[in-house]
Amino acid sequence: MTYRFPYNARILGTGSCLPEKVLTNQDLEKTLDTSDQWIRERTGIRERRIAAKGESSSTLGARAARQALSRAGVAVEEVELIIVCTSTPDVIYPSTACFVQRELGAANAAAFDISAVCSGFVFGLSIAEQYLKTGRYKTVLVIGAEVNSRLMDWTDRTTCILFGDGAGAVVLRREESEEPAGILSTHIFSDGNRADMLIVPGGIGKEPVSTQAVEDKLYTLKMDGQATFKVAVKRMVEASKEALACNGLTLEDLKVIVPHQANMRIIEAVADKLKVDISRTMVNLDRYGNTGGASIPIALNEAVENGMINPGDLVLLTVLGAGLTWGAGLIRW
């Protein structure tokens, strides 16, 4: 069902922030049972960038957010609310949102986070656009940040290799017009059945810090990869297709997708069921890795400046991540 609201949610400005660490694969086959070539085989990836002592999630959302509000021309005591979706936060409270919020000096914008791993950014994306369309709000800066690193075992070759850091961010404004554009619509579902196959099991909630729990590695991530990758496509790919006839568009309408970047099997595979070429989807997975909740605003803000996307151009975002959680966005550019 397609809803008109009385605005439009317009992306006016997007950035990104890259940690200047890098972990190759060279670097990996010097402590783990792996090579370059088993990793770029089963993955695409061929390496990832590491946070340094110092950065977190809000020190990399916050450089993001700059970048994004320089190239929209937004002043920051324009923003009025700040999502910041993260599934690694700097602290258990406050807020990521409220770090970053300090950190730019945004004294007008109420701020708050989100938690839907992978799938964070277009969770927060379609946040915003309620708020947007609906009128309560002008500009929303929406971030997507990660610092992965810290959640990894070492020693675990089938999820240390897949996993990197970053961040990126859209300055969303809202528009009147009379003609649909910018934010077409969102699409988010979850399935809590499926919780258990992306999950860090340590927490504070259920039970306390523990010594043994840390000993027990499990605040680290665990995740059952065949049976992720199989969900991951047909989700993605469903996700993708309400969003486009919620729209009354067709595949062949579409620009440029910029899926999660999660594994190169998985963004090949969705590309092929939706019979999307690839060289109209946006990888940089060979060089990031998956930064979760930061994969697609980098990518999005990679394909930006690199003028894979330009206006007019209908742009769709796919991608699962933990909970499980998956949606899709569609945007008129």
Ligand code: UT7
Contents of the next structure:
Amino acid sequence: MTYRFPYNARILGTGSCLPEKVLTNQDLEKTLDTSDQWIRERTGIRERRIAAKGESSSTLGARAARQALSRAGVAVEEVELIIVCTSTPDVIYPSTACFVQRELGAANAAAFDISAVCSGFVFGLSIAEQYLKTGRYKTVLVIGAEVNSRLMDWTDRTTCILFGDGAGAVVLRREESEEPAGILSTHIFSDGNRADMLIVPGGIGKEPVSTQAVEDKLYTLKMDGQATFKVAVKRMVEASKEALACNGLTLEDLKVIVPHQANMRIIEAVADKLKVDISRTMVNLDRYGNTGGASIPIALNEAVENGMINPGDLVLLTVLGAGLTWGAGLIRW
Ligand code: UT7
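Could the form predicted in complex with the named molecule be given as well, to go with the form predicted alone?
Full complex below, order starting with the chain above.
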């Protein structure tokens, strides 16, 4: 089904912010029963970034947003909505988006967070798309920001080697146009039956915070890696095909894929099933690992910076994350 809206939603600028501290596979070898070779061969990751004391999803997110605004040539006063996609909010409340708003001085914006974990950015983009295409807002900021390092069990070699910290941002603008351009469509999905597959079980709503819960490591990430891997490939391919079909486009029309950066073998399997050459797939997980909801906007920004994405190119975003949640987005750059 093709959806028609009165306006287009264009990405005017992208930005990212990565903490300076680098944690290499060799560093992890010193404290864990793991090896650089295992991590590289099974995941493609060589190193990841770790937030310093004082850095958080809001500080990294605000820095990424400033870069995106400056590249878009958009003044902060013009921003009407700030959506922060994060699973590592600064505090329980208020939202991280409100801290970003304060940091930026975006006095004219409404600001809120969304929780869709690794799929956050595609879900956030989907919300922004509706507000812009229906004409409600003219300028929207979508930010993916995570400090995953704070949720790691640093003794669990099956998870802590995978994740990293960082933030990416895009500035979107409503435009009138005869031809569809910018965000062509977004497609988002969830399967709560698989909520336990990738979870941080500790919370405040179900059980109060307790010393016991901390000792039981309930505030750290748990994942059934193999099961997640299999669903990821299947769902990312399905969502990608739906996005193309919805717009009457084919795999041949695609210029670049910007996939979620969880595992090189997932990225290769998705590219293979979509019959897209791996050289047209943006990959930076070797340097940053899995940055959750920040992964796609960081990779998108890098693909724009390094000339992989150019005006007119058809760009596909695709992701799967905890929830489970998954989705795809098609952008005519
Ligand atoms: O962003 C959200 C989505 N997340 C994902 O998509 C992640 C999906 N899953 C994955 O990326 C992979 O499943 C992992 C990287 C997590 C694991 O790779 P795998 O090829 O599925 O490995 P495995 O779990 O089957 O483990 C194989 C072996 C096991 O040893 P045995 O039982 O064969 O003796 C593990 O204990 O590798 C062992 N192992 C490790 N060895 C060295 C697991 N982690 C490590 C490690 N270093 N870090």
